[in-house]
Structures are given as structure tokens and as C-alpha cells.
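The chain below stands alone and is given as C-alpha cells, in the form predicted on its own.
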Amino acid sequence: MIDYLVTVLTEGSIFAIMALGLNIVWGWSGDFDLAFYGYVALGAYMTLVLTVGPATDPTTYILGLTLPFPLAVALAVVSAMVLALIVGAIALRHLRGIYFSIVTLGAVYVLYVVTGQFVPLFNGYNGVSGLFDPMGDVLGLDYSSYSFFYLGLCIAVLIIVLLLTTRLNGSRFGLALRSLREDERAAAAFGRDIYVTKLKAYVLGAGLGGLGGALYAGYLTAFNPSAWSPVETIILYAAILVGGRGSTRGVVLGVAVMVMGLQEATRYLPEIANQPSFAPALRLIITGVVLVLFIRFRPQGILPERRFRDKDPAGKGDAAAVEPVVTGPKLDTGAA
């Protein structure tokens, strides 16, 4: 039972880091990015090829280095941010709404095909494996102790990311992103550089996605294209929507509900003879039903984003007076 709880908490912490990154892109900036899980995958792949050592026949992959795990994670994050800079520089220049989503979907599909078909890159559809206890030898931990250590590491990284995103949430940059999300034309009229601001948010979110992917590689010890499932992206979006789009605390709560709660609870659904796919299919159906219910009855999520509006209670035009208002961002993803 203890090992199971450690596994669930470790996976939940990693998915929370990913969701916080996606929340910057979608929750704050308003860009519905379908390429996000590609940055997670790149972070996982880069971490593996930078740590597992040279390839041995019949496997083939690039680099094949034996760098320390923390350094490999840092380089994986940088790789994800560089890729996001390239994709974002193209997609964010003139595209918004559904057009932006289509371009990012095309980008992640190209990555998927290239990774699977070009075997010398990351060993094709077989993927890369062999990252067992990446820091266990250095710390002198056995397999049982290492799982607790890795859980602590993931939670520590999550806390750091949570503190940084919370601080960024109330900064000028965070407020600028919200102004762009609500009305780009009005924000531009006040001097906001729409393209540069959105690109910064996109790269930052992808960096957190790469960080989550790097930790995910250490958790799974392997990665291959079969993990590039649209379901993973849907679950991240579901966690953000259920918890509260734009809300840092809400995103973490959404991951606890959708990943650590709903996904794990549905694993205990009864199996039907000769129908091995019944439970996984029903899990997706339940996820979809939850999304529909929240969009219909509580689109702002469980913990809505806390926003501010001007208030002049005395009727004297005091622009500095503000009132906290709990509300949720609009879900419209139409083209601007």
C-alpha cells in the first residue's frame, strides 16, 4: 500500500508541474496549445539520451552520454524551450484561436512521425530505456529507499515551481498576459507587445513541460512514442479546467482530482470477460463527462482565478482602489 501511494504521489507531482506550465500558456495567455505534450516528450527523451550512455546494438539514438541527472534535466529543459521558441515564433506571429491550435497540432504530429520513423534519432517506435535510479548510486540508496527519495525530489521541485509561478502570477508579466487574454487590441493600445509577451509565456510554459518530462523519464525509466497519446494532453487540460483555469492553486487541485483521484479510482473498475479495453474506455468516458459538467455548470473551476477590477466606492474617481473579484476566464478560443 505504501509503495502504491508513493507511486501515485510521484506521478501526481510530475503532472502538476506539467499542468502549471500549460496553465501559463492557456490559463494566463489564452493560447490553446496542442503541441504541449511534445515538449514533455522532448524533455523525457533528452534526459534519457544524456544519461543512459552509448547505444548498443540493435538500439540506436543520438548523443548517448552519461551526464549527471541534474545536468541532463537542465539541458532537457533548455531543449524544450528552444523547440518552443521555434514553434512559437512561427505560430504566434499571425495566428490566434483555432488556427494557432491547428498549427501546434501539426507541429506535434510532425515530431511524432519524425521520432517514430527516423530510428537513429531516439530508436524509433521502440524508444529509449535504461534510466534506473539516476541518482541512487551517488547517494548510495537501494531500490526501496530510492522511490521515497524520488518522491521527495518531485515534491520539492513542485513546491519551487509553485512558488515561482505564484510570484509570477502577480507580477507585471502575469498581469500583461491576462490583459492579452481578455482583449489583445485593448492591450496593444496601451503599449503591450502582443507577439513578444505571448512568445515569452509560450517558451516559459514549454520549459516547465520539459521539466515535467525530464522527471517523468526518471520515474518511468524509459520513453517511446506510444506515450504521445492525445489523452495525456486532454487530462492536463481537464485538470486545469476542473481546478480553475488561470489559478495556480486551482491547477494543483485539479491534478489531485483528475489525475490522482479520478484516473486512479477508475483503475478499480470491474473487468468484463473478453473485453480488456472496457475499463480504459470507460475511464475516458468518465473524464469526458466530468469536463462537460464543469463546462456547463462551473466553467470557472473549483478554485477560480482571483482577479481585480477598478472600484470607486466613494465616487471620487480613485483609480487606485481595487476590489478582489473571484471569477473565471472566458473559454472562447475563437480566432482574434
Partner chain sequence: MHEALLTLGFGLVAAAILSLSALAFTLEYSVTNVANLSHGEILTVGAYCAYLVQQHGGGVILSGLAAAAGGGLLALAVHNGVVDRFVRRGIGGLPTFIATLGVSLVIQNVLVIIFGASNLGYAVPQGAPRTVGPFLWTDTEIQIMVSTVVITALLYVIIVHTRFGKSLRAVSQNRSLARVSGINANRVAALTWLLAGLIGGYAGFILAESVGTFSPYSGFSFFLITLTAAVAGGLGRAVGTLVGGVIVGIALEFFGGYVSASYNLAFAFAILSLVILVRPRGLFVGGRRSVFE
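Each form is matched to the other, and the largest set of C-alpha atoms that superpose within 1.5 Å is called the rigid core. Positions refer to the first chain, counted from 1. It should be emphasised that the depicted structure is a prediction, and the values quoted were computed from it without experimental measurement. What changes on going to the form predicted together with its partner chain:
Other form of same protein, the form predicted together with its partner chain, not the form predicted on its own:
Keep in mind that what follows is only the chain, not its partners or any molecules around it.
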């Protein structure tokens, strides 16, 4: 039972990291990016090929180094960001709305097909494997305590990511991103460089996706194309939508409901139905239904994005009355 809990929590925190990254792109900057899972996958693959050592005969993949896990994770994040920079630089230049989504969908399919078909890259459809208990031997952990260690690691990373996003959330950068989401033309009329700002958000989001992917690779010990059909992105979108698009706490809640909760709720189904694909299929059906219902009836989610509230009934622009009440950080880091 405790093992099961550890599994669910580890997966939950990894998906929360990914969802927080996607939330920057979709929640704040407002772009429906279907390539996101590609960055997750690249992060996972890079982590593997940087740590597991050279390929042995039937398998082939690039690099094959034996770097320490943290360094490999950092490099994986960087490569995801570089890929996002390339895709974003092309797609964000002129495209918005469905055209942007279609091109990013195209990008991820190209990546998917190339990964699967071009075997020398990441060993094709068989994928890369062999990352057992990263950092376990350095820290001298045995198998049973290792899963607790990895859970702790994932939660620690999640907390750092949460601190980072919360800080950005109320910052001028976060506010400027919101203005792009709300009305691009007005944002440009008031001096915002839409392309560069959106691109920054896109690359940052992809970096968090890559980070989630890197941790996912350490958790799964292996990665192959069947682990990341591009449809996977929809689950992250469903989590964000249910929790509250743009809202950091909402996204965490959304992952808890749509990833961990749904997993838990459909856990005993395979035995009942006596059909291996039944539970995953049912989960996807529920995800699809939830997506439709939330867009229709509660697009702001369970915990909607909060706006900055100015509490100062008597303040009407009187500097003396205002100064003690509202302080800088409130505007800059308070939940906007």
C-alpha cells in the first residue's frame, strides 16, 4: 500500500511539473501548443542517453555518456529549450489560434515519426533503457529506500518549480504575458514585443516540460515512443482546464484530480473487465468528456486564476493614506 502511494505521488509531482510548464504557455501566454509532449519526450530521451552509457549491439543511440544524473537533467532541460526555441521561433512568428496549434501538432508528429523510424537517434520504437536508480549508488541507498528518495527528489523539484511560477505569476513579466493572452493588439499598442515575449514563455514552458520528462525517465528507467503518443498532451490540458487555467494552485489541483485521482479511480478496472486496454481507454474517455464539459460549463476551472485586488476603500489616490497599506511586493508577487 505504501509503495503504491509512493508511486502515485511520484508520478503526480512529475506531471505537476509538466503541467505547470504547459500552464505558462497556455494559461498565461495563451497559446494552445500541441507540441508540448515532444519537449517532455526529448527531456526524457536526453537524460537517458546522457547517463546510461554506450549502446550495446542490437541497440543504437546517440551520445551514450555516463554523466552524473543532475548534470544530465540540466542538459536535458537545455535541449528541450533549444528545440522549443526553434519550433517557437517558426510557429509564433505569424501564427495564432488554430494555425499555431496545427503547426505545433505537425512539429510533434515529425518528431515522433523521426524518433520511431530513425533508429540511430534514440533506438527507434524500442527506445532507450537502463537508467536504474539514478544517484542511488552514490548515496548508498538500497532498493526499498530508493523509491522514497526519488519521491523526495521529485517533490523538492516541484516545490522549487512552484516557487518559481508563483513569483513569476505576480511579476510584471507574468502580467505582460496575460496581456498578450487577453488582447494582443492592445498589448502591442502599449509597447509589448509580442513575438519575443511569447517566445520567452514558450521556451520557459518547454524547459519545465523537459525537466518533467527528465524526472519521468529516471522514474520509468526507460523511454520509448509508445510512452508518449502526442495525444498525451491532452491529459495535461485536461488537468489545467479542470484546475483553473492560469492559476498555479489550480494546476496542482487539476493534476491531483485528473492524473492521480483518475488513475486511482480506475485502478481495479482491468480485473473487472478482463481486458488490458479497458482501464486506459476508459481514462481517456473520461478525460475527453471532462474536457468538453469544462470548456462548455466552467472554462475558468475549479480554482480560477486570481486577479490582483486593491483593498483600500479610502485611498482615492491620496498618497499619504495609501503608502502604508499597499506595498510594492504586494503588486509584484501577490497573486494576480
